[in-house]
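Presented as structure tokens, the chain that follows is alone, the form predicted on its own.
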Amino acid sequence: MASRWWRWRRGCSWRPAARNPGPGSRRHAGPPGPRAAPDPLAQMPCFSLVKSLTSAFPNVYTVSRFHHMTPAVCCCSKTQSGEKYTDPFKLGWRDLKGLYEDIRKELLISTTELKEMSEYYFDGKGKAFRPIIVVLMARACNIHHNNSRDMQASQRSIALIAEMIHTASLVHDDVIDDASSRRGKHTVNKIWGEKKAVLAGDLILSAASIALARIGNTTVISILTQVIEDLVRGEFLQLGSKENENERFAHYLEKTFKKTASLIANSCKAVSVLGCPDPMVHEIAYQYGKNVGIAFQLIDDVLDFTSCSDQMGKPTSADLKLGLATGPVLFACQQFPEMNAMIMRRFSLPGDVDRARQYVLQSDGVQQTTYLAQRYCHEAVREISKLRPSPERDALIQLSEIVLTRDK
């Protein structure tokens, strides 16, 4: 294990480190940035990327030779637990028919208008994947307490919920960004205008409120209200920016979690949490949801230059525009140090975004930050494998594949 460390050195610079160091080995450091206030990123077992990257964060593993070592996490023929392979997606539409009918039900609006606002991205051609994993998770901890197969109806009630929420916090991102075009067609924003756009995703954001008070749990109410803190909290992360290089890879990943992944993390311990009363259970359904959100944001972050706009249903290059260093770009800034300026300058000057584009494509940026989300992917199996064998758990792992080789 000792030999899977790697170091951080010359500022951002990603080294391998000699194999098997002793605890009192030296370590090659960057200049201590100031110290990181508590957060969830904090409290990640084993795989601890986050804490390399200022004081607070003193180890680091590798990103630059996962696919030479790091154990395959693929899907085959048969599931880990004997069963015959299963579609995750067709596995959890079972608990999610009429979720988008169930969603409508929710807006009970009697302006026209507002409704078709509202209900603009509720056309089922999403990709549902928070709702999919949290009933996934769901019944994984419910086989996993005492082996029940049923779904109880406040578990289900929290994937429209997380669904309500995500999409709320879509409404309100294309009205910060002034994005044009979301899932193939046109935004709230580009069609109602600004204003029309934040009072709709407020009101999806009230009703999902309403939804989750009618579950009647002040502890699963605490952990999804997180979420929305995280989610405002993420974004005044983003709409900053961190000169010390040393310390803008934490603030990507830790803007990651709250902008992504807490809303997955915390919609899967919710269920845990309803469905089972080991706390143990709530922290391994927690750490899969991080793990997994985190690596669908940096895959997200990789297909931003790899894939065109009508597969991604959105303008490619879109954060290098709004002037955001993602993964791609940060790595790409150790091989290309001119982009230093760039990233400081948030690709303000005229040919800025070209040039970071093509800088991106002639490092390595794409593949550090695809076996990133690997790692991420590799540890959110970790986690989920400690439950029970089900179906279920089985189709979780699976689905973590399914985030690494995703092209939309």
Given for the second form:
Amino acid sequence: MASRWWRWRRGCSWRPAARNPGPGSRRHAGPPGPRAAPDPLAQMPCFSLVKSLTSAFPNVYTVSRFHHMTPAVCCCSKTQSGEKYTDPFKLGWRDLKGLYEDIRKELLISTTELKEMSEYYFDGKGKAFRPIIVVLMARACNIHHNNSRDMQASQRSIALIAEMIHTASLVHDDVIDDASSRRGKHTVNKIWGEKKAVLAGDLILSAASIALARIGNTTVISILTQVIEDLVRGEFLQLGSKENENERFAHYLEKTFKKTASLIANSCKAVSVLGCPDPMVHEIAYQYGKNVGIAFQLIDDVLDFTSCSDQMGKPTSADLKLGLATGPVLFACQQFPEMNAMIMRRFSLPGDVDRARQYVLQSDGVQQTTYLAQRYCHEAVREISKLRPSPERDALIQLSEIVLTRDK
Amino acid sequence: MRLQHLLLRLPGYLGALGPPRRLWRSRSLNSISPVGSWRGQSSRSPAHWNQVVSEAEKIVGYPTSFMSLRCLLSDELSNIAMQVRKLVGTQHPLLTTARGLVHESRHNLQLRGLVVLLISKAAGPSRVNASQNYDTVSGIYSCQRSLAEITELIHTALLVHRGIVNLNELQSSDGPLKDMQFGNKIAILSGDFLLANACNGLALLQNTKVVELLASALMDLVQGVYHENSASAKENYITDDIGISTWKEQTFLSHGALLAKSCQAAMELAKHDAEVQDMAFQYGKHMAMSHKINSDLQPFIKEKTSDCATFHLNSAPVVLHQEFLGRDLWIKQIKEAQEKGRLDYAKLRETIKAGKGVTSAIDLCRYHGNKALEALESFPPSEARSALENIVFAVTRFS
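Next up, can you give the form predicted together with its partner chain of this protein, since the form predicted on its own came first?
Whole complex next, starting from this chain.
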């Protein structure tokens, strides 16, 4: 799958300082490399790009022609509902007042220290990105279905559950990565030790499962338990590595889906199931969540290179230090094949991390990854635009832009 | 077949095994009057316990040994076994846990799953379900079999998570830091993988009440494990001042809740009414409690002192001993049993045996055994019910 993507990349002339310029010179809209299978639609490079990428996942959506090809930030957030332009976070937060208090209620246990540890990240300082998407999607689906702006209690529950599952996985990830800080403060494992940190993560997960069961909908339970499995498999994917350059990118995207996008996609799908019986709407919600989720992670990977530690609340070059080759690195490796050896040894030799970082910043890895994120956001917007206009739908459109332009 | 092959090879992967942990075996003990009407089996060897279990397994139709390992050895994640293999030669607890799982499973000791299956069979189909066409094998619905597997998965997941080490408490004798870090990583991921499988299994049961029951059992179990952790390894060997009632609460969380709620869930799956569900819950709870007390009593009842096992200072006989003695006197006894900062377990054991802790622990074990048998009385007589009774007899047997 990704081989097509790589061959197209080599063919593009607007990529600077290519080490291997590829056979012949290429115009911007030229066909892919000579080994590509004959395919009339592949004349549009961006089409084949999206086709290759979206064919990686089982829920393939028929891709129509793309109209935008510029690498500039997309601005298709025209509000069609006629209502006042609002900040999506403000709009979402109207439903999420008391989010963290409610989560803490789910964690009501008698054991003081364990409770304290489990509540540690539910202090109101996280971005609450996932709950916001969930509640906006809930209302957008409800309005689409029967013009009702009311949100069901069960849908709001999903927002809590998504945030809890996310936090549980963060707690475990921090132990696995031996991380010392997150969101500007010490990690649970550094304060209380690894043994207790793992138990705190398990506790949050169990609380999320109880809340999920109480909604009383077996379909929703199936959708969200899939997330838990995906999170674990994503971590396993991260443990292993691929030798082949082409496989690496597919592997990276699969890992990104499982670790980040699956939760968002499936939470969106779950609220749509609760709000609306139409399977097409469920699919729209899922695709929006999936594409935004992948874009979100891609930008996160970019920020690991471009941002500084204070802004992020966690140390940067973190991925390199963990031996992980993310988007910018994989793109940079195209231009600097000497990075291959470093990737394969997971940046374990002294000086590897810094050298890799330099290569990335010298290359167009960051730009390429950002561009890729834009494509995913395009797709997300395309999907969500199929829903009936509403302030929430427009907020979701805007949110996908914010994903691209955020700096932490 | 493939699974059998893998399991046969696993012990080889995991390196040479020391004497296996036999938590569930009853050994030759001093004769004390038995609970209930024991049907005349007077064997004193470990074979006796194994016999109880293998009889039970025939009743439910197949060996329950390999339940939680099945998913660990699936094609996609055979790399878990490979990763654990990398830990051979290190001191990470995960290796011990893995060995224990494999070794015990070869001798049929995954008891929770077995109990769930037996109680499912003992309860039979409910009046509501009698007309329905659920597929049953040996009188047990396939959803109940799934549930038994899920119970074992949850238990094993937390067993694995118990084996995480605190990196800042490591000493040079524990070996290189990176081995421990790697071991922690694999332990967390394996445990999470088992939990994820359990959650998926629960989702497939399509019964939200069952999901809620097992999720709350998981929450209880996590708290129970937390208390276990906190109660061990204190300075000067002095544990928290907990009385027997707190001990019972904490032991319910760490040992009773999972089995109790699982038995109840098995009844729910067959659509039995609240009364039957409660009886199943009570059986599970009391059986698990008496089993835990039995296990705690082993160091104090064995005749062979060559084992010189250490014991937990928060185990039942010790907690009861402390309760009779009062806190101050107990602390004094601990100090007296210490020599240059190291605890002489043999000496402390004698001190405890001389007190009332051991006998009252035996009584408590029998109390719970009797409550378990009482709960069984509401089930119609059957092979499965007898097997459940035999299990109670086996764990309350101290002769």
